[in-house]
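Only one chain is shown below, in structure tokens, and it's the form predicted on its own.
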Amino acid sequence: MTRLSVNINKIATLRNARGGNNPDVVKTALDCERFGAEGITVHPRPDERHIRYADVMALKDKVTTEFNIEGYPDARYMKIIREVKPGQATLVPDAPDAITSNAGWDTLKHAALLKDIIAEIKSHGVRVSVFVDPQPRMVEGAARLGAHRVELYTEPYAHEYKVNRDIAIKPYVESARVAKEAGLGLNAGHDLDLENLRFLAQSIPSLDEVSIGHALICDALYYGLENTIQLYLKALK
């Protein structure tokens, strides 16, 4: 059964757009667990455009469900998880003035970074997933860094969905089968939403966790959160 993760990186925007604390962030991750998310995601960037390090700490003690932090490994993010010690650390090749995640690693060019870098994750219980391409040797060469899981990046996906979503999926139903003959867990995660996500499901049984944070949080504008989150976990299951 493919858990869902929420990722609520845009209810820190929302806050950091008037000043205050509304909408509070803590507040909304514990509902986002009380209406049925099996997982809380935040991605912490340099210049706290959204989750602040003051954010983590706070939510830190707070989350009883699978807390995952997201973020490029760099001296910054490793204090983070040395401190929160999150159920889940997700590392992203994000440059620090990116938007948002727009490709996973190049586990072959960059091996040495990751290599270390999970090595001391797994040093402090943490799980590791790595955030690749669909593509069957970026999630081997994570399998051979020592990763728990890789994150498959889903935007190639929903956008070629819309036209021939049949076409869409291989790539995705193969780097799943590559990643289970490896052992290796398996998420995925960036623009799935509610047209997308229910046959994305359904053609990898294998998919342990989906964290969706944009699409999410604009579908409860119009349906409610707790709405929300229903429907989104009535696609996976």
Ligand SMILES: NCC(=O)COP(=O)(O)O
Contents of the next structure:
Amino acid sequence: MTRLSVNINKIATLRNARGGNNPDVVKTALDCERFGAEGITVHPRPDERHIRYADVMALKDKVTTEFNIEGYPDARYMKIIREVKPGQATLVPDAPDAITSNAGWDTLKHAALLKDIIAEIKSHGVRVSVFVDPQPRMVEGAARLGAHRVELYTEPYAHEYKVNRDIAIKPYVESARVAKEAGLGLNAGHDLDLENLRFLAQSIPSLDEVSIGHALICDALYYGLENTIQLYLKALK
Ligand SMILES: CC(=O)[C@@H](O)[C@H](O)COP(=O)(O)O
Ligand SMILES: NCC(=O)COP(=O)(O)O
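Could you present the same protein in the form predicted in complex with the named molecule, rather than the form predicted on its own shown above?
After this comes the whole thing, all chains and molecules, with the earlier chain placed first.
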């Protein structure tokens, strides 16, 4: 069954807004796990707009489900991966000033960079997932580079879902087929929510994990965090 990793970036956004420690990022992560989350995802961006290096270090020995650290593999990110050795490192191609993740890697054009990075992370015993658009060529490229998994960028799916879900899902089903044939594990994430999640999971039985943050935290403002996590877990059943 597809596992739910809760991205807590936006908890840190709220905490940073006032400069104190409320909400407490570590406490919220542990509560998410207690409420049923099967993983915790963070994306410590270079400008520390939300998750900070200190948050990652504080979470390191407290998270008991799978810890997934996303980021562009610059020296700062690689230092974090070496120090934390999380369950999973998810490589994203985001520019430092990107407002959010908005594309997957070109695993053909950036093969030389990614090959060395993936090899180094694997040498620390960390699973590597490469964030890609739902294009078979990019999935195959990630497999050739030695990645364990790919994470399919699902913003295009979320957008098109509202128009025609049967069209929206097609590239993801095809990419999932190619990933399976290539021996890759399969993750998905970005802009998934209570409307579009069930159809994605039902359409892709091989989906190992979804990482969800923005919509889940927004939903929690209305339904409460525990209830919201339970609603997302139900959508994955
Ligand atoms: C990689 C991805 O799609 C998201 O996990 C990303 O981390 C969201 O980043 P923000 O929370 O900064 O929008
Ligand atoms: N990898 C996707 C993620 O962690 C959360 O993305 P979003 O749900 O905040 O869009």
